[in-house]
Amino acid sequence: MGIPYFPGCTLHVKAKGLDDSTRATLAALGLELTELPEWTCCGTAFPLAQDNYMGMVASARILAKAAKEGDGRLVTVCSFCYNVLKRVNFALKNNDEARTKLNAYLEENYNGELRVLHPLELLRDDLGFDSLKTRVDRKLKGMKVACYYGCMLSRPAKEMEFGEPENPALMEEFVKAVGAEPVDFPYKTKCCGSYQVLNNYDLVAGRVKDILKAARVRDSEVIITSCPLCQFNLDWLQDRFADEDKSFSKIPVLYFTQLLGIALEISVAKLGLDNHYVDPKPLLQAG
């Protein structure tokens, strides 16, 4: 039996190319997942209000399912999913107020002891960064690489520890190991205006423009990312800002478990390649 994996709602639909290329990778490497019977919803985002707990409940729903499988992890790979989850997973093994109540309302018995992981997690502990770059087909030597975390995967960082909540580092040690170069990007943890993007346009195009703009300063070929909206935002906003300005520069944006499939050589259509406004693809054939 597989690793329990929940993809979440926006992977089965708009971000199918991170779940496709999550799965391929992942089984590539002998880290076979496993979907999770009869999920829902994880809530999206984590309730602001401390004793909303009625918030909680679709991700405590979803851990003590989870917990059921017997494996002790439960791998999520959508920033938001992995946020939430995770941050629900710290309430229910932190706050006693929680987790009575949540449990009581949910007939189980969960106090949160399963590891909510990220791939990168995954990748980093079970399978090793150096023995990653062993199993690596294609070097992408040369490769500058901005690494984009948005503002999910590090923060709060005592809920997350997903390293320094500004300045973290998984994902250029993520880049290391499949043979690309990470360059120093300091707007990796900018917010790129999330869902405001459905009604306030003009903040979220300032707030794009800076982050690629950041990136090519520093020469980047790429930007990678692991949020379905971070790469929406960052990539069709790109043909309005192109059609505006014929100097606009475009440069592909990428989930890091696509960069890692054409790193192992595994095909486009498997990775989802041919769904992205600025098309990858050119940049992989001059590689």
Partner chain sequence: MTSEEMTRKVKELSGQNPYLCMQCGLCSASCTGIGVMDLLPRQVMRFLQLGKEEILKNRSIWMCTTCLICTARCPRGIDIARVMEALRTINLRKGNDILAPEDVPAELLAEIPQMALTSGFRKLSA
Given for the second form:
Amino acid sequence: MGIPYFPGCTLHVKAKGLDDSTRATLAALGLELTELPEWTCCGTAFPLAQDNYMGMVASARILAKAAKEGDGRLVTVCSFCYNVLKRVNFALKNNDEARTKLNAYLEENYNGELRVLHPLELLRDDLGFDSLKTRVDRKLKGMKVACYYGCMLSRPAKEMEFGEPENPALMEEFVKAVGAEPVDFPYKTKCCGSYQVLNNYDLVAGRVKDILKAARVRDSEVIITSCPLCQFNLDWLQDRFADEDKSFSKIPVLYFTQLLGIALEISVAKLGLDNHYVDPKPLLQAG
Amino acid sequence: MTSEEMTRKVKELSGQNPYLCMQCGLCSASCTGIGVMDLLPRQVMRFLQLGKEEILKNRSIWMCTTCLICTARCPRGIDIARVMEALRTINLRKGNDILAPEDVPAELLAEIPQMALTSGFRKLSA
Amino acid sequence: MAAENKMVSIYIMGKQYEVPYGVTIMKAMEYAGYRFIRGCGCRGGFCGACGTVYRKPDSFRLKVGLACATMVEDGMHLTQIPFYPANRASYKLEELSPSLGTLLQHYPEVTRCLGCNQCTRICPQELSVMDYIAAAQRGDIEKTAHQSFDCIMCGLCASRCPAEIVQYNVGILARRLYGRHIAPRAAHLAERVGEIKAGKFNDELSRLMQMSKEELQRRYEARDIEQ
Ligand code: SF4
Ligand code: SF4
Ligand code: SF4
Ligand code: SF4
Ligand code: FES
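Pass me the form predicted in complex with its partner chain as well; I've looked at the form predicted alone already.
Everything in the complex follows now, all chains and molecules, and the chain you saw is the first one.
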């Protein structure tokens, strides 16, 4: 039995590359994941109205069931899943009303005991970045990487415990450990426009342009993320930008686990590199 | 909804006190929606302080991405994202929403990660 | 008192009726004077036309059953919900691809599921409705098809859904996509169809066509039957 793992809806098809590369890289490093037996959507967005407990039910059920599975940990990699599961877990632990209502509705007795973990935390704490350094090939040496956390991983700081709300450092440490070079990237926790892609194209296009530009100013060769929605927003619009502006140069957007997979020399087929809009394959030749 | 009712409801739903705002504008300067909002977060706070209920009908509250940058930066410790959500929630609970599943273009549905729909519907549809 | 003479009190849409003990809700309603034009079909628990919700005096919980297959109990409050308004996407199955995109294009509202579990709670077929919607939401067509396989389209799940999803229509789209595009073709079936098309059975068929009624009957009665 590996560590209980919640993949999340999007990772089944759309972001299969994130799922595949997460499982393959962690397994290669001796961190086996076991998918939860039956799971639903986590709900993605943490409800911000104080009395909206219905919006927490899905996550609360997933957590209560996962607590019966493994060793008190739950790993999830999608930034939305990670954010909402961690916040609902926090509410179950620290908010009496949330705990009472959710347990009564679900007929469970779960009090937020689980530790919700991101694979970056596993790599840091269970494997250790020093040990990771010894496992990777020199393939990524000198590659300039922009670490894009987006808005979900580090805020709110008190609940997410993922470093400084606007200046986390975990992903940069990871990039160094796999032998690449993190660039200074002030846009790392800006928001890509998120679900407004459904509602306001201009908002998302504007934010994405800013983020891509900031990455390029630092000569980044690749942007990495752990969020399928960031990945999508940053990736699919680039074709359109390139049509509008001939001087626009594209930049591939990878999941951090895909970068790890490349460093570990895991076969490209297992990393889902074919499903990106901006082809990341040229990166592989670079090293 | 009268202006008193709105103020009470926003406080109740958000758990925040709009009167703490000192109008510094840091939230506006940081906001993800800056290019598309008519009223930026600081102005939303001001409307609330003045009890102007037309803020409930302003489209800016629907442009928020709940990115929490404003919340992280507010020197008065106000969780502005919760205030924005309270204003949406008052609308949503009356069935006033802005995103209907049938309005999402088919081409986008074929490409988009589901989580965009899940989160979008949770924030923008009743 | 012999069971067959016993009467029980039930409430149909709030009005009290004395009906015989041991009959189904459907029979009891007919006993009380209702005539079914809709809300009744097979009378055998298969067609899904007769979904009924009820409560018993000892519990706040909403219960559910098929009127043709659920016995009345004393003190039951009930109403039939034989139909619940549902939107149904129209499509040409042959033109669809068995993909997440197809599910989302036809029923984007599946992503509104709150995970409240009310649909699973109410399903008279005891399906894990919430789980098949979860599978649909993640684009797992095969799982949606299998988990919704015993759905009788009674519509009760849709009546309970706060996200206004019509679960059974999502389920049937998944089953159709699965059956048409994903399920492996049966090799023996294709082989036999090929044989028929190639005329392998033409002679035998034309011999049968020419037989007299009496001869057909004689052969029918003398056929091999598995014991
Ligand atoms: S949470 Fe909303 S209001 Fe605050 S900065 Fe983000 S988009 Fe702007
Ligand atoms: S940052 Fe805080 S104090 Fe400043 S304007 Fe915004 S809400 Fe008011
Ligand atoms: S899934 Fe819904 S429609 Fe199908 S049998 Fe169950 S309650 Fe009825
Ligand atoms: S009733 Fe609707 S919202 Fe609730 S679990 Fe079922 S499909 Fe989801
Ligand atoms: S009448 Fe067909 S299921 Fe009851």
